[in-house]
Each structure stands twice: as C-alpha cells, then as structure tokens.
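Coming up is one lone chain in structure tokens, specifically the form predicted on its own.
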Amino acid sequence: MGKILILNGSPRAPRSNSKAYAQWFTQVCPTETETYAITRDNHLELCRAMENCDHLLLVFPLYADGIPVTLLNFLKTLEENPPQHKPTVSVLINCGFLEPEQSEVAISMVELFCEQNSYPFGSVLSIGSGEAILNTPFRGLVGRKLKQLAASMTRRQGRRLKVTMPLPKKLFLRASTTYWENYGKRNGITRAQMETMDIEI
C-alpha cells in the first residue's frame, strides 16, 4: 500500500484534538504518512498532494452534527480540482458527546461526497467523548482503535470502528457540566450566560 495523506479539517487545527489524534495515528501506522492542516489558502496544494497517495484520511471534529466548514470548503475545491488518481477516503472523527453514533450524519456527508465524485470509501473511526478521553485512563482504548484503523486501511478492509469512555451517561453529563462551568469561570462567564442563545459579536 502507498502513502497515506492525512488532512486535519479542524477550524482550530494547530491546537486541536484532531491534531493530537492525527499525530497518534502516524505513530501507530506502519505505512508512510504525510500530514497537513487544511487552511483557507492551501486547497489547491492539497489537491495536488493527493496525486501521490493511495489513501486519504480526513481527521476532524463534529460540528453541529455535521462536518466543519473548514473541511466543507476544501471538499468544494476538491470537487472542482480532482486528482487523476483518486485515493480511498477514510474518516477519523471525534465528538464531545459520549455516544460516537452522534457522528453518523457527518460520516454520511463524506460518504455522499465520495459517491458523487467516484472516490472509494474506506474505514471509519468514530470517537465519543473526544476531548475528555484524551486525558483519562481510558486513553488506551483510543490507542487500540487507532491501531485497528491503521491496520484496516493498510489491508483495505473498510471497517467501521468506534470508541468512547465506558461511563454511565449521568456520570458523564455531571462531569462535563462541572468542566464547562469551571471553564466559564476562568473566562468570566457564568452558567446562566452559557445557557442563553445569545451570540456576542
């Protein structure tokens, strides 16, 4: 199998969880990888880079039940500037929900793009509790799934994998609420302010 091109589609790519997952994937993947963050200005460069890979791994967070606009805009450019050799597209998606199934709509969006533009679709790893799990003893569960993702891509098996923290939902909600309340306090924002639908511009 040839090189894997990894594209980080997070809007905050340089300091994102997606970056951490992409780096971890490269450490456990036996195949040569090359990683880029998608920016506003490098779409055509990334389209050209796809000519030299057999597999494309899109790494991104769930945004409002869909793919982030950073990735969406790149896919629009890719649709108009396809490589001659179309790689197999796989997905590594993380979401803040406990249930990795929350990412199914976003995955379907990538699958639809592949179907409409004749790209083979490969494997998927959906990570629930995406931000929190990196800093817990459950981190090892993610490592095992990343190894399985790398193996499935190398062997072209087309597997659907998922992982999350094995916690009761009530406990996860309580812990996440405490986290966000403390985060708000550090930034001078109360829980009441966070619960409003007002957006400050």
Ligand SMILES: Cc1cc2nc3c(=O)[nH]c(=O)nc-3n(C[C@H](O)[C@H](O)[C@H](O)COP(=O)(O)O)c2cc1C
Second form
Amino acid sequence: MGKILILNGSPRAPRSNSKAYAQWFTQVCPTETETYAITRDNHLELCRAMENCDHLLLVFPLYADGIPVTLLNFLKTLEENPPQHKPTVSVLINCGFLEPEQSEVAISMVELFCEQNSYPFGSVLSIGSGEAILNTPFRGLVGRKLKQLAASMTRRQGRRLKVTMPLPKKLFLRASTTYWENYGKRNGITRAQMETMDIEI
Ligand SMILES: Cc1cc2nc3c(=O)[nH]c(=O)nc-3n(C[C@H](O)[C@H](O)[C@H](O)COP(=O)(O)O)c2cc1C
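Hand over the structure of the form predicted in complex with the ligand; the form predicted on its own is what we had up.
Everything in the complex follows now, all chains and molecules, and the chain you saw is the first one.
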C-alpha cells in the first residue's frame, strides 16, 4: 500500500488528544505516513498533498455529536478541489463520553461525504472515553486497536473497530464529574458556572 496521509481535524490540534492518537498510530503503522494538522489557511496545500497518497486517515474528536468545524470547512474545500487520484478514506475518532457509539453520526457524515464525492471508504476506529483513557492503565487497549486499524487499512479489510474503558457507566460518570469539577476549581470556575451555556463571562 502507498503512503498514508494523516489529517488532524481537532480545533485544538497542537494540544489535542487527536494528536496523541495520530502519533501513536504512526508508531505502530508499518506503512509510510505523513501528518498535518488542518488549519484555516492550509486547505489547498492539503488537497495537493492528497495527490501523493493512497490512503487518507482523518483523525478528529466528536464535537456536539458531529464533526468539528475545522474538519467540516476542510471537506468543503476538498469538495471544490478534489485530487485526481482519490485516496481511500479512513476515520480515527475519539469522544469524551464512555460509549464509542456516540460517534456513529459523525462517522456517517464522513461516509456521506465519501459517497457523494466518490472516495472509497475504508476502516474506522472509534475511541470512547478518549479524553481520559490515555492516562489510565487501559491505554494498552488503545494501542492494540491502533495496530488493528493499521492492519485493516493495509489489507483493505474495511473493519469497524471500537475501544473504551471497561468501566460501569456510573463509575465513569462519577470519576469524570470529579475530574471536571476539580479542573474548574483550578481555574476558578464553579460547577454551576460550567452548567451554563456561557463560554466566556
Ligand atoms: C465543544 C465540544 C463539544 C464536544 N462534544 C462532545 C459530544 O457531543 N460527545 C462526546 O462524547 N464528547 C464531546 N466532546 C468531548 C471531546 O470529543 C473529547 O474531549 C475529545 O477527547 C477531544 O479531542 P481533541 O483533544 O482531539 O480535540 C466535546 C468537546 C468539546 C470541547
């Protein structure tokens, strides 16, 4: 298989979990990879980079049950500037909630793009508890799935893989609530403030 182009579609790409997942993927993937973060200004450059790859791996977080605007805007540019040779598109998505199934709609959005623009659709790895899992003893489960994703892409198996922390929902909810409350405290924000729709006060 030819080169894999990896695009990070997280709005906070330089400090993102997507960056960590993409980096780990490159370490376990036997095929040559080239990685870029999607920015406001590099859409056309990325469309051109696609000419030299057989496979595109979109790495991004779930935002409000959909794809983040960083990725959405890039797909709009790609629609207008398609490469001559269309790569197979695979997805590596992570979400904050425990259930990787939360990301099904966002995956469908990429599938629809592929269908409407004649890109072959490849494999998927959907990571639940994506904000937390890398800092727990369960991180090894992610490594195993990343290897399976690389193999599925290489062999063009089109697998749909999932991974999350093997915890009861109640326990996860309690632990994540405590985590975010403490995070808020460190930044002078109360739980009540976090529960409002205000982004900046
Ligand atoms: C604005 C915003 C919306 C989010 N929406 C969801 C969501 O709908 N479901 C979910 O499970 N996680 C949601 N999350 C959590 C992110 O998917 C999670 O923190 C992820 O690890 C972020 O990845 P990144 O660091 O690569 O951007 C949201 C996070 C933000 C900041």
